[in-house]
Each structure stands twice: as C-alpha cells, then as structure tokens.
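This document starts with one chain, in the form predicted on its own, laid out as structure tokens.
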Amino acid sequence: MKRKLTAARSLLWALAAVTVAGSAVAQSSSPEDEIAQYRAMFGDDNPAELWQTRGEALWKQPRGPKNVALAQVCDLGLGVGVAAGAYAQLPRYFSDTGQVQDLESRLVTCMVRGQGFTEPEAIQQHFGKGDAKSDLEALSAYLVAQSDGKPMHVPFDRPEERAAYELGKQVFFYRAGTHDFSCATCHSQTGKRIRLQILPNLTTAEGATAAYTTWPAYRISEGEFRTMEWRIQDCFRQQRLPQLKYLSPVAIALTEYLARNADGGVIKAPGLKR
C-alpha cells in the first residue's frame, strides 16, 4: 500500500510540474508570479520527502563492515546521534579530525570511522543519477529537514572557521576559465537574474539567507533531490571552471562563506527548487 501511494503521489507531483511549465508558457506575468505559481502547485508537499524517507531508514539501519548505524556513531557537532538542529549550525571545525566539515564531509567520516566503509565506497555514488541514487543525498534530506524552522548558529570562534571563512570569500570572488567568471559574476548584485532565475546576492545577509536556507533543495527540472555540495559543483560547471573535487577543501569554504553570510536565517529546507 506505501508503495502504490508513494508512486500515486510522484505522478502527482510529475503532472504538476508539467501543468505549470505549461502555464509558464501560455501566460504573460512576470517571471516571479510564475515561480511563484511554480511552488504554489506543490503546496505543502515536497518530492524530497522520499529522499527523506529513505535518508532516515539509512541514518538509523546497522550498516557497514562494523554492522552499526550512524544514529549511535555519528557526531555531527551537537552529539553522537543528535540530528535535530545539528544543520543549523554546520559547517563547523571537528576537534576529531582536525578540520572544518560540512554534512556531507562529516557524514563520509562518521561512514569511514563509524561503519567501516571505505572512502571511495561512501562516496562512489554521491549524486543521484536515474535508477542510481545516492545514499549521502537521503541521509542529507533527512538530516536537513530535522533543521527545519530552527535558526542558523554557524559557529565562528576557532582560528580554523575564520581561516575557512577568508578562503570561501576569496575563492567567491577569483575570477578564471575561459569566461573570466567569478561567483561574485552573478552573485554580488541586487535584481540580477539568468533569464527567469533570479540571481541572489550572496555578499548580503538577506540574499544570503534567501539562498542558503533553502539549499539542499529538490530540483523538478531534474526529477533529483541535490545537495549544498552539488550546487557550488554545478555553479563552478556554468562558470567554465575545472571540475570540482567532491569534498573538496573549496567547497567547504564556500560553504562557510555562504553559511556565515546567512548566520541567523532560519532554516527552510529541503527546498522545492524549478
């Protein structure tokens, strides 16, 4: 019966986006009255709820070599097990390993020391693709909603965060590849926007925050439940720039750097992006 309501709602949700791409088209508002209306198919339900499901079911099932699950191994900054809250106030430094982490890099860890999993094995599949999905995708729609509504308290006071912030913010505005690009290209002024996206302006708290809190989001055009991680990938992707490294010492800066920016936002996620 779950599955047959499962798939009875993901048929729903797939006729929705295509009603409202379609609208999208017949009518003549502003691009901002279409998302708007985009969303506004959905109501109250959100397709990362299967993610979230499943991320939930990984989070508390023994798993691994060592046959235990992340609910009694994984310290994600606030205690062993302890989700609720615990995005909110991520990145943060981990004492253990000596470094600033993101969820996704504190939960290959916890995966690594906790389970028994190899590296490359926790992160063979980190973005979901068709039939492929991604276990570090579900286990962060999960431990994402269980921020959901609480405000952002990104700790700030070891040398290491301050020294994660500098790197983000430089890295936000270096400009290479073949286009000159920087992320400050498309994100450092009020009103911009790439066709119907709107381009917040991330150097402000209140762009910051609007972006940020609604990050890791679903992505309909997709059909895929994408991560923090993913979008900073994505964006160095439009800029031309080589691939980025998962996990990557970059990404986690940029990560603080957009995370320190929205410090006090409340968070909205998983988000239902176009």
The other form holds:
Amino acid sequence: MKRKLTAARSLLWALAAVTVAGSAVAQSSSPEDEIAQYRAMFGDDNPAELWQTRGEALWKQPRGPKNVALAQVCDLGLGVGVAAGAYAQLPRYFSDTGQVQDLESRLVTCMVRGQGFTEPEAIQQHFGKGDAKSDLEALSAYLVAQSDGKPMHVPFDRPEERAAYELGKQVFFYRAGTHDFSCATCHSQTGKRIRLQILPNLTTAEGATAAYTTWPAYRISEGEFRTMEWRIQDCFRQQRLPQLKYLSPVAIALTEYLARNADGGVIKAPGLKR
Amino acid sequence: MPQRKFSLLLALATTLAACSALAKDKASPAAGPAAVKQALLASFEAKGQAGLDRLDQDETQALCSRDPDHPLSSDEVQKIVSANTAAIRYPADGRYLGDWREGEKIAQTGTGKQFSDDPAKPAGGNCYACHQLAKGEIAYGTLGPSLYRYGKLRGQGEAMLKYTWGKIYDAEASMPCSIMPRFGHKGILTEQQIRDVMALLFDPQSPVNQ
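Alternate state requested, the form predicted in complex with its partner chain (shown: the form predicted on its own):
What follows is the entire complex, opening with the chain shown before.
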C-alpha cells in the first residue's frame, strides 16, 4: 500500500527534528538512541517519501527537449526502464559511456542523452537547499526505494570497476590538508566516536554495510534528503580539503570502494539520519 | 656457454615477471601515487580558503597514506620522527601555560580551516571531538585517549610540559602516523592558543583536573 505523507505528519517531523537537535545537546543518550526513538514513534514513515513521490513523477513523466520519460530511455544497468533492484547493482561499468558510474552520474547521462538536457541543466541544482529542490535527489530517492530490501550485487568483473575500487581505496587512505586527515582517520577503527556520533569502520564488511545500505537518507538536522555524493563531499569539507566536484572520478571511485566493501548487504534505504 | 644459459634464464625471468605483473594488474589494477594525484586534481575545485594546494602532501602525509597492507619500514618511520621533531617550535619566552578558560573554548570549537569557515576567525582545536577532558563535558569522542586529570596525574615538571607542548605542536614527532593534527606545525593554532590548551591540561584550577 502506498503511503502519502500528510501535512500533519510533516509537522510532526518538523517538531521531531527540533527536539532531536535540542536533546542531543542536553541529554546523555546517544544521537542513535534519539533517532531510534523517533523511528519507533513514526513506524515505517520517513520524510524521504516526499522526495520519492516527486522522483517517481520525474522518472515516469515525459520531460526535456526530447519530451520522453526516463522510464522509456534510461538503462541503469538492468535494461532500459528497469528501476527495480538497479540501485543494488551500482556502481557499474557502462559500455555506452565507457565509464564506471554511480546512480547520480548515470541519471545525468540519461537526462542528457535520453531527454536532451544539457549537462549544466541536468546538474544545476544537484543538492537541494530549502525551496530550491533537486530533481536528482528526488530521482535518487525513488530509485533507491526500488532496491529497498534487495541484496547488493556490485559487479566487479571489468578492469574499469577494479581500477575504480583501487583508486577509491588509495583516496580513502590519502592524508592531506591542514589537519592531515584522510577518510581512514575517522573510518578505519571499530567502535569509536566523534563527540557522541558513532563512526562506522568502512574498511570492514560490517561497517561498510551498516553505512552504505542506509544511504541515501533523509537528514533530520538539515530537513533534506541527501545522496551518497552529498555525504562524501561533506566529509571532504570536514577534512579541510577543497570542494569535491559532483560526479567526479574520486566521488565515484570512493562510492565503488564503499559499495564493494558492503557487497552482499541488504539495502535499507532511503535511510533516516541525524 | 654459461653466459648464454644465463641470458636465457634472464629472458625467462623477465617474461615471468611481466606475466605475474600482468596477472597482478588484473587482480587489482595499480593506482600509483601519480595517478591518484591526477585523479584528485581532476576531482576537486578550490573553494573559500581551501585551495587545490591542500591536495599536496608533505613527506609525512605521503608515508602515512599507505594502506594497512603496506606498512612502513623502520627507515621511513625514522624519517617521519626526524622531520617532525625538527618542526617543533617551543615558546621563545619559556612560558608553556596560558589561560585554561580560553583553552576550554578552543577545545570546544570545531570550526576552522574548512572552506565553509570564516578565515578571519581563529581556528578551534576541537579536542573534545576525540578526547575526554573536563568531566562535565559528556559529549566527547573516543578516537584519542582520555585526558581527564591530565595534569593532576603527571604534575608540571619541565620535561612533561615540553613533551606535551610537542605533542600538541606536532604529534608525528613522538608517534609516527598518529591521527592527531599537527596543530602548531600546520598553523592551525597560534602559540598563544597552544599555551591556553596547555593550561586546560595542566592548571590545577582547570576542570580537567577536578
């Protein structure tokens, strides 16, 4: 049964967000406990549903200069128009572009080649901010939900996929910047925290699975739905490095590294995060 | 004759080496340092105070970027220790301790040096992100050891003050590939800010020592 988020529910979520933000400072229980409480309170509801609904329309409606629907022209790896389970098998190598692509870069390919948008048009608002909503975040929410509950099978036969993994691994351990940080600084030990936030060990199958399968996610602190591309570039900001470019080789290589480390895990997304 | 035999062996060895290199490539294509740097430069753009020069590595960063399958040799460890020991600047006036109240603020502040931060404002130390310090602050991280009662347990001897100053200034000198930022050497904290953080650790009045 399809659930629509009512206005009342949206209001409750807004209140929950404020309460989580406030209580995280005041109480000793961990942010994970707080979020778990709200999850329990709202059952299976997740504000990401608002993005999913919009994304479904963006996937199915004819759009762009060519006036065709992505559902008619977009191959996410399992065949043209196949949405079910496609996200659980990404990133992967696509022979028509000659590149390893994650969900977002593949969607941009489809919007450009299939619908006739220019690339700048396709990515102009790739991360939403308030009223300026992102089509790519909405499409991601819908397509990720089509893989919810499916085990990950990230293809790894092609040399390009192996090369992306190896590059992702090297970048994961690359220390630089004013603070000498790498991804590994925070994400290569198990059971550690920053302040009260538990850090997943992304070098292990268990840690990578826990993190990767619960992204993309609705972030309560921001009131936005966020993708893996967003998550990775915000880590680099905190690492004191420059801006990671959207759909860049490093963004996709790191996604490949994380996805392969999480391979076999069951997608539980869109998730719900602090 | 022996010479010829040797050439043949050499040719065979070379072929075998080439084959095994190829096989290794297939298993896990090499991403050498030059290829990694090229990918990084293609993937980032300068923003705010964070220029592309932040992707450059000094020798310590490069050596400490090895994945766990490629540990450092003892020579490489010694290189890190020497370079970072030489980088430490002790306070010229010999004053190691400032104001613990300022130190507590620095320990609580997580901003500084990000492209989203105001470069005109002083950077924080963000000590609580990784360390327990004052007992009253329960939102502390665990990537670093607890520093609760740091001064009370160690006293204020000259050697201990100097060691601790060095640890904050450049932790790679005493612990190669430590994940702690080099607050002095990399210009994150000023000399006075380090004095204030030192006071947070050592001052008997500091909440760290209660």
